[in-house]
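Quick heads-up: it's one chain on its own, the form predicted alone, in structure tokens.
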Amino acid sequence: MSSESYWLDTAPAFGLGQAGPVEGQVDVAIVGGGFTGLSAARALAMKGARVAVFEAGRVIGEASGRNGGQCNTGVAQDYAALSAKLGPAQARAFYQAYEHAVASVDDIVRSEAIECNYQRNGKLKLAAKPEHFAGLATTYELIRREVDADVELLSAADVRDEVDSDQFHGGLLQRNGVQMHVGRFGVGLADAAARKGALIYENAAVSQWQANAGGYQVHTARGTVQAGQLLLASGASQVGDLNWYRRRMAPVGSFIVVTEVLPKEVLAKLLPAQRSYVTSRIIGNYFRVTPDNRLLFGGRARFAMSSPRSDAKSGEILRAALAQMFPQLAKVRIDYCWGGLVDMTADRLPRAGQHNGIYHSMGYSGHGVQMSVHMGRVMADVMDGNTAANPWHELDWPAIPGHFGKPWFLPLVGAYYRLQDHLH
């Protein structure tokens, strides 16, 4: 089994990368190299700026390689009560922000000419409870009659015909969702942010920026670069001076397992429509069919940051999960078993802008395939002056209550939503 990414492991090589030194001048410095960070490279370069980007690693190396692949409509709250508590206009401007973002990957897949195994397959959310049925059914009704007239509530019985899993009681079916290689993306989005100027650096970590006259000042591992304006793109990255970012985002671990390739026959009975699959639990899982046949199968599984131990502990959470949701699956083998960090706002929207004149967008909350391309486009908008075009611009950013950087309180975030998920 290997603990790799799938996406990243079938992925081909990035071959645009600057080889030598960080040097010299660039009117835009880009800190992280995921989807975020090369999205704004792409659409800086092409409004004529000279750009570098900066990654720690390899490009799409942390939460753009390393996600469950799906790219859909929906804000991560539920709608009616986003709607209840910032009141229809603004629940409806969020969520069109969503399906702008799914609109700005299918422009940039298809402008780019990226081979990544795209198809339209939407979104099912399942409800785990016949309660949560109950919600879905509210939040139907809001969604198809405020914004979103292409959404169907399915019966039990429906979702049986679409998922061959007992565990079920009816889902919410949005169509405006896709499914793509996201390795195969990531690298093709580089390639093209690459071929349109963007210097792209890998294992260059930033480890500090001094402002100046002209603009800042930024150290990397390999050298030092004058740039007049600084973006950071850098998620829950826990490499560089970023604690003032890190104390509003919790990152949370998010784990996931890839079986064996199984049998064409296995899965047309199994998920016949192979669309983006999510359960209504908190602590729920998410999974979907790859292009070679293998079913992705994720989830939270623990409350606990990514690494070697925490990824395999997590691994066998899931695969008994996978089991209980469908037992014909219980023997397979499992290849790959991986975790990565979402970066988590208290709210669970995004925040983008600036602080202290550095230009910044992150905290996409488990929605960022779609979120981080859409956002990297709308920051070069935003850098080149229309503040306007951000939809996040006015929500205030404050840290979380004894939050210091170091995510001690996850074990108590995941027992708390534990019990919610037990008694709701």
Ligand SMILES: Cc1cc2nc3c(=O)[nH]c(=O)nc-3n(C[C@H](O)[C@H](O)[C@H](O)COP(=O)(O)OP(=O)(O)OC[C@H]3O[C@@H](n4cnc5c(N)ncnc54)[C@H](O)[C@@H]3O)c2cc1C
Contents of the next structure:
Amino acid sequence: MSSESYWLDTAPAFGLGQAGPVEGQVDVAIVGGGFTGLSAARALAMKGARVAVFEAGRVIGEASGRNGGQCNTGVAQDYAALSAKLGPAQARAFYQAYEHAVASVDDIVRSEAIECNYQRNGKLKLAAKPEHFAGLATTYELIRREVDADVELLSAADVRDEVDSDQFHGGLLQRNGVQMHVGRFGVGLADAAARKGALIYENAAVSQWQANAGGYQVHTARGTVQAGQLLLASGASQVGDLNWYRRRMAPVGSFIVVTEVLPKEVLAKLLPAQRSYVTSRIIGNYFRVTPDNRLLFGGRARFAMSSPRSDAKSGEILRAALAQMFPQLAKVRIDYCWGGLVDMTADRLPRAGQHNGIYHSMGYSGHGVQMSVHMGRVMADVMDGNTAANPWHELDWPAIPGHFGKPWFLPLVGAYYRLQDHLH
Ligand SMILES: Cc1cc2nc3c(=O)[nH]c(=O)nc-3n(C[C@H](O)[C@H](O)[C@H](O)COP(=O)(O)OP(=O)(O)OC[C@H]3O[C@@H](n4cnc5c(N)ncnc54)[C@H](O)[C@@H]3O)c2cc1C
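Please supply the corresponding structure for the form predicted together with this ligand (the preceding block corresponds to the form predicted alone).
Starting with the chain above, the whole complex follows.
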């Protein structure tokens, strides 16, 4: 069994990185070579800016190359709850931001001709308990009325035709969701940014920066550069001078297993529509079929950080959950098991804008494949003076009380969510 991400293991290598030291002057320095940083670099280069991306490891080596490969419309949290909290107009705007985000991915895939098994198969949210179906029905009514006429409510019997498992009590189908090979997409995005003139430095962790008359002096593991503007596309990384941001997000481990290649007949019976699937529990699961006919099955198996030991333990929990949901797959071999960090904000909405003159976009809360790509483009406009382009610009961002940079409270949050799943 490999502990590498399936996506990274089956993607081509990125070969257009910069050799030699980091030096000289650029208009924009970007910290982080995930989807946010690469998409921003591409968009800024298209505007004619001299832009450099500094990536601590390899491009898309973290969340962008380690996720579930689901690129869905709709908000991460329950729409009815969001609408009750923020009001219909704001909830609608945030919902639509995710539609715009999927459209951004679509546009980049097409205009850069990225071969990434891009398919609009939709997302099906599965009710894990009868009472969850009632919740999905309320959400369905509201979404249909307020923001998206293209959703569908599926009964338990309809869902049995979609998913060959007896565990579900109905579902909510959002037809515009997309899935893709995120490794191939990410390398295609990095290639596109480099071809448009962005300088991409791998193994170039940014340790610190100092403001000066010309902008920022940015110190990396491969040298120092002078940049007019600075964009943090790093997430709540433990590398570098990011404590202000760390205190505002909880990085939670999310884990994935991928099976051996399954016979086409087995998959045709198991998941005939090959959508992206998520279950309705708080500590739930997500799954989809890979381009080469494996089942990818993930979840927030444990409230812990990702590490080789943590990933392996989580892999066992996921294997058991997979066997419970699909007893017919209890004996399949698991070929990949890995983990990654999801940066959760307190309200599960992203944060983007400026703090002390430095730009940032992060905190996608597990719903960031589409939004990170989109926000890269949006931040290029924001850094060009168009603040209103940023759908999140009016959100404040207080520190999480008691969070001083290391998320000591994760086991408590996990215990609380497990209790909620048990009770509701
Ligand atoms: C297991 C898992 C499953 C997920 N599943 C889904 C899904 O199915 N659908 C969905 O929509 N979202 C999903 N997500 C979330 C999604 O992957 C992320 O929101 C998105 O990829 C974030 O992109 P990013 O570029 O902002 O961050 P990242 O991809 O994490 O990139 C940040 C980069 O910054 C670099 N970096 C950090 N600090 C420094 C520094 N000081 N100097 C230089 N470089 C630095 C890191 O090495 C990293 O490469 C999942 C995430 C995980 C972990």
